[in-house]
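One chain is shown next in structure tokens, namely the form predicted alone.
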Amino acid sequence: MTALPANDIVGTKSSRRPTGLLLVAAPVLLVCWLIIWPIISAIIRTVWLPDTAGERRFSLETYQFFFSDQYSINNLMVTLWTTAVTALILLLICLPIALYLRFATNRIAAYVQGLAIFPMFVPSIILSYAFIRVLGPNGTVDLLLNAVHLPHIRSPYLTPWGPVLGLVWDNIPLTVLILLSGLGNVSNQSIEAARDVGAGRIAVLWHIILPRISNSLLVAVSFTVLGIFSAFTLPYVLGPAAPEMMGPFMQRTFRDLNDPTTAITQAVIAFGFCIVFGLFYVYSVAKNRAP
């Protein structure tokens, strides 16, 4: 079989390059139109404000107001707290589930996987209603405790823990699937070799499994944080009226207070926190694709 000359190979690659660029042009333009441009437009709108004469000027008044307003700071803090606690609980719950699904060989694993994926098909509003009916005041748990003459428990409904429980349940499927995909890179041979030299379960987990799935853990946390930080339905229905998470806070500022500039400022600040975890995700993807 005759090999092609080097200049023919270079010419072939050069001729294919415009075709590849044309294939990705449409989605790139769509992302720029629907995502990049609205972000740039929002930032410009919050720093280029009209004065009393109607002329626009550069100003950071809206950001100064946000970080000087205690109510806005409280809403940001409760959002960060909810995001951190929910992400931590999700890892503590989903990592054992993913480990069991990866190494289990019995039929029960199929049922466990079905139960773990089931919340993906339940709409958030239905989940909120079920949460209220089960854990809310005079809900199923209260009725069962009353039937056996036990004291009532304090319901997490309309407290900061309400959105945490709802968001944990809602994000279990995606987190389990991401971790399970990462565990596919862990070979049985490496685990068996570690056990042959006397490594216990904790040592295997710490030295063999976790280093192999570090990127998957980072991706799972990034997706979880991005989803929780922008959540609206569960915090709006299950959370307290004050302080509230950024999603309901932005919606109320825009609709009830009729203040779109302040609402956009809140959105830009929320985007600033989310972009940090977005960069972690991009770094993880780029690291995996690096030669």
Second form
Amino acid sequence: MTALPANDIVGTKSSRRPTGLLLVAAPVLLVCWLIIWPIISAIIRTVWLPDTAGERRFSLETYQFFFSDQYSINNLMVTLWTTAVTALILLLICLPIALYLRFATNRIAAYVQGLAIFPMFVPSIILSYAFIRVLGPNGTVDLLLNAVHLPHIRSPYLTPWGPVLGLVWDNIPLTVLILLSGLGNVSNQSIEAARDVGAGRIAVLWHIILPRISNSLLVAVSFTVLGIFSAFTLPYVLGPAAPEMMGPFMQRTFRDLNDPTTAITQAVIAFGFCIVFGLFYVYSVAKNRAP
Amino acid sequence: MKRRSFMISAAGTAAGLALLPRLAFAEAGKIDVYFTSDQNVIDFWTNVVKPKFEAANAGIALNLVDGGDSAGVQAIAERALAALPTGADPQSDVAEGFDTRLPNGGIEAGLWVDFAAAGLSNYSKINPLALDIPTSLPYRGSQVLLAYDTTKLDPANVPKTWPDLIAWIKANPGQFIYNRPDKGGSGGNFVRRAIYEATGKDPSKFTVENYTQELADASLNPAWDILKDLSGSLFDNGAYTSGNTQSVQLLSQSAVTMIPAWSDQALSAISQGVLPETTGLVQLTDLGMPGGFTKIGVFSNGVNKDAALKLADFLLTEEIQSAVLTELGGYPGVSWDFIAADLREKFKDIVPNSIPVFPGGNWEKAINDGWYRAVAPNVDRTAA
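Starting from the form predicted alone above, please write out the structure of the form predicted in complex with the partner chain.
Following is the full complex, with the preceding chain placed first.
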């Protein structure tokens, strides 16, 4: 966010000194050095490959291999599936929580907010093992169901649903906070005005609240998608051996298979998907800043 | 929005504290040991090696640092390698459980102490089976065996050969699980035992040098067939845990009846109550599951190199080697003749005379990639 100079700082008046630009120079340079340059260097390393004689030449063979290799494609697909399902479930869970926190005025709201923020302070590795204890085979849920003579459920542990449940829990705080800040833009007066002319709860949500927070929704989705796409610990511990998500897949290719070029190719492809949501985010921030 | 501003400032303070620069300098007389091994090994060092060594060598202290895994310690070793030409202090003295073939060029540059020439008084006691390269000093071994729940499986009926094990797994679907071969040695060596089975149970067939694509295809593909055939009878129709610890957890939750497990990890899990007293351990008698020896390397440019060599020699004493057996549940790095006679008698049944060691290098890569591509995906997980 700091990388985008707002109009009032840089100014359009010629009399302004470039103080604003200088202020943002440090973060911009840092971003270029630590983020932009590694991306460029990664792309170059995957298309400018050494041939058998050691000469470097332009080639797309690592990408051709990725997209012709069913195993890699399955991993990409399960990553996209996990990301989509997790983002959807997150919105379905977090929007009601955020709405409740925005409009509730009683004491309980403070506890609900505390509870919603709590996952932020739990490291994902601890969450993973707790998940196996609670939702895993013969875990707490199983024992409780058993105690009341309900049938045994198939545990999501080591199936694609394992990472989904873990990631949803892990991402609730961020999503709730972003939506909550968006809901701050919805004035009580506009809701009361809508109620006065006879709008029901659904109508207020659909015509008054959602249009105001569409920006926050976009930001929340972009953030969670970026986080989920690159998730590592939860898919690693809770997910199935195959197909695996891109995070564990990249790590395994890089370390266990000792194949940095292929790992970087996978990273560039993952980056290609993430940049779409990154652009969404930049777009929505820029739109917000427009006068 | 008081609540939220409090949250933000609290988070900011915490982040700020974490970012404060932390400077560290190696101290003379304080040996920095970096570990790749699991917590049970670090506990062993904290509770046994450290007090005994410090008592025997006044003025020398041990600083035990969990390096995470091999890649974590490799970063430390690369730092030491970078410090080598300038003579700077690498702030590290000993790397535990680390292959001194890494980082590339380290041995050639003289990064590691050559133990064969270091004049350690106990060097000759090392089990010849365990010796690898002279820059690595083996001090303990462990082997993968089968851990099972004796309340569900009578020790009298436990499978003791590979064919019996396969028959048992198939007769008891869902009661066995092993972890992905690259994520932990227990599953990894179970997979390697299948490779031995497919190639005539001869561990000498595989060496680091003899890897070729043809030999790999000829020996690994039949093993994948064995494991694929098995997958439908595994826990949850072919699930594989992502590490040694998760397998132990499933056994402790009674979700499965039998797992392959590291001998030391299983013994310490039982002694800590992570696994119940009713857990049985058994090794296959037709050919044991592979294991390996854990080695230490000493940095030649460490500030405390001489003290670190004292430590290396101390590790090979009968006192520590016996403790490896009794406290850690591992196998000694020295030959069995240098272990107390009563212990030799007590453990003679569970410790085999040979521990097959499967070579690493290209083999490891071929096994890891081959398993993920051939065994892991080709399972219909929805089948009942």
